[in-house]
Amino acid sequence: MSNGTVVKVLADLESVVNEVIAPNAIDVDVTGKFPRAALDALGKAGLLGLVSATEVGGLGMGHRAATLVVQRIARECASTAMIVAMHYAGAAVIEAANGPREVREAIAAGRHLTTLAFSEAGSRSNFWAPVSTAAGSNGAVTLNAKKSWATSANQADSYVWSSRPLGGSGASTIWLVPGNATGLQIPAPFNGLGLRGNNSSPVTATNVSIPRTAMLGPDGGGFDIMMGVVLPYFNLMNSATSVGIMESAVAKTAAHVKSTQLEHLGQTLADLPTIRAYIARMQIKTDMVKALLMDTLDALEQNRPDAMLRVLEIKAASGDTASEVTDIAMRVCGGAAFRKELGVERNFRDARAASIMAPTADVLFDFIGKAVCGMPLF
């Protein structure tokens, strides 16, 4: 993948961001409305097929392009960014497992939105060890599950779904489940603190019947898919969302202090050294995470020995740092930060919603500590 190709993708993205995503960002947050117009525009621009193979009409790109696309979207609408991130993660699994040709072609053409359905209340952040079940009979498979969250729930055309194995010895098996499968239910619509437009809701499966051919990868092979395919994509793109949120918060805070007059002093807030120091801290923290994100991409592309360590580090670092940066933004902007028109309080909420997606920082810290100490992760 050449730098010129990435530049072309980002140029195509810029028009979608400016014409569709940014103008609708406030409405998506205030109403919690799923950003269907943004997804349609991304599909028409070929960007939903970013990680789909060229043989099925996709762009055939990988981690770097997906990360940069999600980061740019997140600066305007983190809800849309997270939907796209989960779509890319699911599409990467479908490609890696050589899923159904018609689904792969539909994703490449921008006609099919997919997502992950891994999180369960019974396993919490240990998403690689689901408690949901799959039972086989006469060539069909019956799924039963209580998924705690799935982004794009009731909007996705398919779920990349985890369950216990049919008969394999591994921790999990991955399935491609149609979004309209009989027996799928959304117990409650999403009404949360941040990322309000991403339709992240619980999904239950009651005797959902799918063909055995819906299996993605080998029975019991879900762990390898989760760690080898999903985790790098997800951690990179979740971190890219946090970086985009931080970039947005820095820009909004700087604009606010430059335009806020202190009439009794004949100055603006930006003329105060203490205020500038806070903004400097925000910028430094943002740049530190961006540097680690770029190094993680380099590590993966160069197959460096520390690649998986970086993949673990980047999500832990970005989630915590985004919370710090948006905390500072709220402090610097004061009372204005609590009004929705400034947009800083949305960054504050979205940063926290993005940071608690599994694997959480606490789980990642444990993994990182084990890695540094030379201990097995699992």
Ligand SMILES: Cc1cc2nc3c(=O)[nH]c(=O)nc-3n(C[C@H](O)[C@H](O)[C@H](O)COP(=O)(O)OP(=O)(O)OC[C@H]3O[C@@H](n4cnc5c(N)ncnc54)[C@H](O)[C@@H]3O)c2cc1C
Given for the second form:
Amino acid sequence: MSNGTVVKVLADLESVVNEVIAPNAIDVDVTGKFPRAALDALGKAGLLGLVSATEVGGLGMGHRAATLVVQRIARECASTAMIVAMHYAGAAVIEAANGPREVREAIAAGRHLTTLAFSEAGSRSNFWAPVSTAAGSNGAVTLNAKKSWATSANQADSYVWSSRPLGGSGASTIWLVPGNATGLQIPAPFNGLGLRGNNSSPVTATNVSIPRTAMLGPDGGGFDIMMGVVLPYFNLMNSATSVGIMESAVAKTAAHVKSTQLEHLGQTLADLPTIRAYIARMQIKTDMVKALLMDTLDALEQNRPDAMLRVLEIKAASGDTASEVTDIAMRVCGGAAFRKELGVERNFRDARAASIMAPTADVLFDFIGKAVCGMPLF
Ligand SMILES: Cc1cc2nc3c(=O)[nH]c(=O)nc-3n(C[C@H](O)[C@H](O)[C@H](O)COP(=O)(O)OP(=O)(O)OC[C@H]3O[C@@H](n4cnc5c(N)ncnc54)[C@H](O)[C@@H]3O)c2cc1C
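Given the form predicted on its own above, I would also like to look at the protein as it appears in the form predicted in complex with this ligand.
Every chain and every other molecule in the complex is listed next, the one we just looked at coming first.
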């Protein structure tokens, strides 16, 4: 993929961001409304087919383009960014497993939104060990599950779904489950602290029947797909969301302090060295994560031996740093931070999700510690 192609993608994205995503961002947060108009516009611009192969009509791009697209969207609306991230992660699995051609073509054409349904009430954030079941007979498979979270629940055209294997060994099997399959239920709508409007609800499956051909990859091969395909995409794009949130918080905080007068001193907040030092810390932390994110992309593209370590590091680093940066934004903007109109309180709320989205920051610390000590991760 040439840099010119990524530049073209980002230029196409810019008009969708300015015409649809940014104008709807406040509504998505305040009302919790799913950003359907944004997804339609992204689909029309070909951007929902970003990671789909060119042979099915997609743009055939990879980690770098997906990361930069999600980062740009997150600067305006982190909820929309996370929906797009989950879509790209699911689409990458469908591509890697050579899923049904009509679904691949629909994704490429922007007519099909997908998502991941890995987390479960039973195994919680330990998504690599699902407890939900798949039972097969006569070419059909019956799924039963209590999925604890799925972004775009009730809105996605399909779920990239994990279960225990049909038979044999392996931790899991991945399925492509239609969003309208009989037996799927959303027990409660999403009314979250942050990332509002992205419909991250529980999804239950009661005797959901799908064909055996809906299997993505081999039976029992889910773990390899999760670690080999999903983890790099998800960690990069989750980090990109955190970076977008931090960039947004830094810009809003700087604008606020420059325009806020201390009339009795004839100064603005920006004239106070303490305030400027806080802003400097926000900028340094943001740039440190951005540099690590770009190095993770380089490591993957160059097949460097440290690529997997970087993939583990980047999500832990960016999630926790976004919480720190948005904490500082709340402090620096004072009382104004507590009002919706400034927008940093949304950054503060949205930033919280990254550290507890699986693989959670604490699980990543455990994995990274094991990797550094030369111990097996699992
Ligand atoms: C906005 C949002 C959108 C989401 N979208 C999706 C989605 O589209 N698809 C999907 O599959 N999931 C999704 N999730 C779920 C997410 O990936 C996590 O599974 C979920 O947030 C974890 O919540 P939990 O209560 O089950 O965590 P728990 O597993 O109960 O964790 C609680 C605490 O225990 C720690 N902990 C748990 N296990 C370990 C361990 N082995 N080692 C060390 N510490 C551990 C955790 O780090 C955490 O601090 C989403 C979550 C959010 C918040």
